[in-house]
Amino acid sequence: MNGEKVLVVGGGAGGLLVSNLLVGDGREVTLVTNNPEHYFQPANLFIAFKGESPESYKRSVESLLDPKVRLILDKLSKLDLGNRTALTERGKRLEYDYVIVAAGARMDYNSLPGMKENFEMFGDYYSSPEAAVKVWNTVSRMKNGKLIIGVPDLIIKCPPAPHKGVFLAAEFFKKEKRDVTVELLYPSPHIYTEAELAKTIESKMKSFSNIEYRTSFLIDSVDKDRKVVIGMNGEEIKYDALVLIPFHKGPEIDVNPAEARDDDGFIKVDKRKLNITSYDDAFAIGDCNNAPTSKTGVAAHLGAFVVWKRINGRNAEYSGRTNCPLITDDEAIFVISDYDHKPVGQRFSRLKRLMEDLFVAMYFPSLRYPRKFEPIFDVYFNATEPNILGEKGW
């Protein structure tokens, strides 16, 4: 075991906690990542909407990592699965006997016209702390009219953050006393995916006298000059702000063999084992893969804990457990399922908006030590197990 090469792709949530497991064993574990810093993403909500400090939800990724830990800034550009090598975009060379891909899912503008444009002038709360203060910019000026907030494909990152961005919003021009509605705009034919969450959801918008909602809403096209939305049956729906939710596709690297990833460039994992498909000594986690569960920091988190133990000889499995809040200013739910579980019935509470408040308390220290908070995080997992809660819901 010990001397074992490890090379881990990407310091988000999962390639941090898997780099600081596996070097605690004895690897040697290599971390490569363009990105010198690393952020809370559900914290774009609170920039976007509240206008919150970036500076708050960042630290250096060096900061985050185990000393030992061997830390390459610099982007992947090839990874050889059969050859087990890889290159970064500067020429370096490196080899290993695992590789762990935690690259992200990467936000694509050009795949809807009018969508760049759009983000260039209204910016989102998906890509980055930079973007979404450009949504609070918008935000904090609107005095009247309507913002959008327009989902235009289902596989993104964390599914509920539409609706976050919705509630929070909305309360934002409520005690701002601001005569401006917030427009959900939602391909499926219910508010949220799951027909019986969305019963929940729905009655928690209709509370709100400044919340509009389009459910089965496929958007075409945006015309900026208009300020329009174009749906694919000709509907136009005009706008004041528009923020759209960005295509997610898979990360920027030039995988050999190609049928490695699919038509989207999500790498393909055995969904349980999370290994690279045809290979036990590549695995793929979080927003990377092609795992058919919500793209979240959960995922990331349990994948990352599901391969440090497989890696170590043990038949750990990954349930594609979810567990995503979605948040109002003072009340949440969390969206509770598994491969084997549809989302449990839920109600809004205030105690839900207090753990997602102590969730993040609990980000960045739980990412630098890892088996200390584990046990914390196994309390709580086990607890809310969706065949646990049942039919009952919580």
Second form
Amino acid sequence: MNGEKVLVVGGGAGGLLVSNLLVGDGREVTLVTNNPEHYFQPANLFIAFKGESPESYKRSVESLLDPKVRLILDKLSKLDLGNRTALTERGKRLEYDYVIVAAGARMDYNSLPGMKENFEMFGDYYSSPEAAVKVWNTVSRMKNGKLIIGVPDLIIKCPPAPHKGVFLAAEFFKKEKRDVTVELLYPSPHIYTEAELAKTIESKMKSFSNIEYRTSFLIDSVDKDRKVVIGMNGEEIKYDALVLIPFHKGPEIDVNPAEARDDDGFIKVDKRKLNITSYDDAFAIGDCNNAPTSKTGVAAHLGAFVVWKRINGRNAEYSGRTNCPLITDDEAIFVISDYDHKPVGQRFSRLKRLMEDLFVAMYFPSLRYPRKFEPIFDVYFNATEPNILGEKGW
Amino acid sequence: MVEEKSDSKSTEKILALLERPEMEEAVANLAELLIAMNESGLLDLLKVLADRGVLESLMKYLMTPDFLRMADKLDKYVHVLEESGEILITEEKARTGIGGLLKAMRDPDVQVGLTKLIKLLKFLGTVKEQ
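Next, give the form predicted together with the partner chain, keeping in mind that what was shown is the form predicted on its own.
Next comes the full complex, this chain leading.
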């Protein structure tokens, strides 16, 4: 394995983990990212609805990488899978024996009329900590009226994040004794895509006097002048502030062959082996691939371990496991599912909220030292596999 | 090798912290704490936890579906134990005979309680068989 060249694209959780794992085997690893900073994405919620400082959740990519990894701060513009070469925006040509694309999803604000202008006005808690600060600037000043969190599409990172935003905002307004209602506009027939879990979430929402929600609401456009969200059925809902969850698309990399990407630009992979379709030396992990599971840090994390093991000749497979926390201020549930099992039944509890806090505390060290954390995470993932928790749930 | 280094903010941050006036007292306290932890063996224990897989063993012991479910409901169990414990330790002056028992049976809460008791007895019977 000495001398094998590995190219990793992206400085998110998946890219950092797989780089640190593979360089530990003695491989020559190069990571290309155009962002010198890595931020803990779920913290955007704490910035947007609790006013926390973005700085607490940021680290330089360099500080999270094994010093043996070669870091190139540049944007990867072209990837030629047949010739095993890549080109950066500044013209650097790179060759590889293995490539792992972990470039994340691209936020798209142009697929819905009025979305871009709305993003410029109110921000969101999906694209960046700076955009989350914009949300806080609005939320913290609202004295009355209605804050709407709208979900136009369900292919999004952290599927319970819209609900988390609703809960955290509602708790903020409640504590501050402000006359603000928070309304969730959701496109599926239930308040969550899975009906049983939707009941649990719905029941929790009903326990808040300042939360409203509409299901099967398909957003058509936003009229910022009249401050209304317009549904595809023509219904208009008035807002005082609006946070829209952006559409997600595949990364902006010119991949050759073009068939390696689907219509939305996501990279087509074998959903268990995570290799790019028709290539055994190229992989895509995390939000940038088209695996039929949630776009979440856990998928990137587990995907990094699968790819590391497969490159080392082991027969590891990704089960599609998710573990998305849905938090309120004091309680949480975890959306735990995989390719073969729908989300297991859950109850909101303080233990799960505490576990989420512990995970946040371990986040950065677990990226830098993945081998040390692997046994600990494995114990948790094994104990909470959907088929083990089963009907009883958690 | 890092080809294009970003500015090292960490060093600047450490230097700024070291310059803070309260740092002297904090460091002295930390040094005293380290000495005490070393003498008591706590430092060695932490080293073991961090390096030798004891944490992993502890996690394996604790992270079972049953334990997770129990820990998840611990606040509810504590409530039930506290309420029933209070009844058990409080001196009871009232006496209940057959008549009182029959009368109590008309209370919906007692009826639910009895159902729970029967469920519990049924489960205890299974444990005996195992």
